[in-house]
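Heads up, the chain below is alone and in the form predicted on its own; it's given as structure tokens.
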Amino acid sequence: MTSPLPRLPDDVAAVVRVTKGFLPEDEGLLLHRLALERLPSGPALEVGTYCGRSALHLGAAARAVGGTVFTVDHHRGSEENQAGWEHHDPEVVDSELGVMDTLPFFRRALARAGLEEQVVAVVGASTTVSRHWRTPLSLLFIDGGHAEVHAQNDYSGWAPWLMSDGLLAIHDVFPDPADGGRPPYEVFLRALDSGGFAEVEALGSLRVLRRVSGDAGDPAG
């Protein structure tokens, strides 16, 4: 039986309400609960920061239990965020460079919520950062680029660093192609097929799996 969803602290909830993003409230609260459960065992990491809505949910949990959250993003936007695409927001375009830059929006949200001590921004491509990563993770949230190559690379680069019993959360998992893009769903199936993960919870498009073995190439043991 799953635990009920907790409330966010009022100060963080107020910032979440005005922060740009695509994470539904209930899915954010599930992430918050997962982080409360897992962060005492080690750091959490999310792939795909955007303007920080999910990082605020994770960071609030880190503040509550004394944990740390790393969030990895190049802050230039995914394919679907670019001009001419469905989720483009011209407000996040750097007027001088003419490219997206969500980092200032994220940093402002983090400061307003008082979570700069708990959430560490790692600015760079997921593949570059994961290639140099060496720390076991208690929780991994994959919500980066949804093109096939990016989704698969995020799983390949980061899932091996999940410690035994750690949780893998994948966003925008849509079994029906009519509901959304397939790559996150394919990553979800890949994790299950590896034998290293078992699904433990689902809410909306968020799927949660627990690491049950080292069969997915786990250097963390």
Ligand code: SAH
Given for the second form:
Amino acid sequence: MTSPLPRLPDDVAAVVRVTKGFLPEDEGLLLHRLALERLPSGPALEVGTYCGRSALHLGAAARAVGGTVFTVDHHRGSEENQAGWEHHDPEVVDSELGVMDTLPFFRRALARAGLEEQVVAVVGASTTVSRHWRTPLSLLFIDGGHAEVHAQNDYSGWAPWLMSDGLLAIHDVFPDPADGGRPPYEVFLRALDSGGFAEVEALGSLRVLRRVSGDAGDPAG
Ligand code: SAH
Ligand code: MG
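Structure of the form predicted together with the ligand, given the form predicted on its own:
Okay, now the whole complex, with that chain kicking things off.
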């Protein structure tokens, strides 16, 4: 049995409702609950900020229990967000540069929700940031690029930083190829096959695993 889903504070929920993004309400609440549990043990990190829907759920937990959330994104969008693709939104294009820029949307959402002290935007490619990262994580949420190379790099670059008992949440896991792309599902299987993680929970396309062996910084992780 897993615990019921918590509510978001009203002020944050109001901002979530007007924030663009790709996270169903119940999955957001599950992330919120995971962060409430884990943040007292150390910082959480998410890969894939977009306009901040998931970061608002994580940040609201940090405001409630203390702690810090880092959220990494180059803010230029994934393949499927580019012009001509399924998930393109012309409103998030920087008209001067002609490229996507979701950072201003994210910063407004964070300010409106009163979470600027709890959530830190890290702007850059996931691999560039993970290469220099040195801090154990209590919770890792992978929701970045869905191409094979990006999904696998997010796992290789970040999962070793999960402390023991830390939670790894992976979004867009579709065991049936008819429902969506494979790379996040393959990353989920890779985590299970490593022997370092056990599945603890699933909701929609969100899968949650707990680190059961090794510790942060362990190169075998
Ligand atoms: N968590 C968000 C959705 C994330 S969408 C929500 O709740 O709505 C995926 C995001 O990953 C996009 O914003 C894209 O810019 C980012 N992304 C894709 N590949 C990336 C990479 N290699 N490094 C950093 N960010 C990346
Ligand atoms: Mg997603």
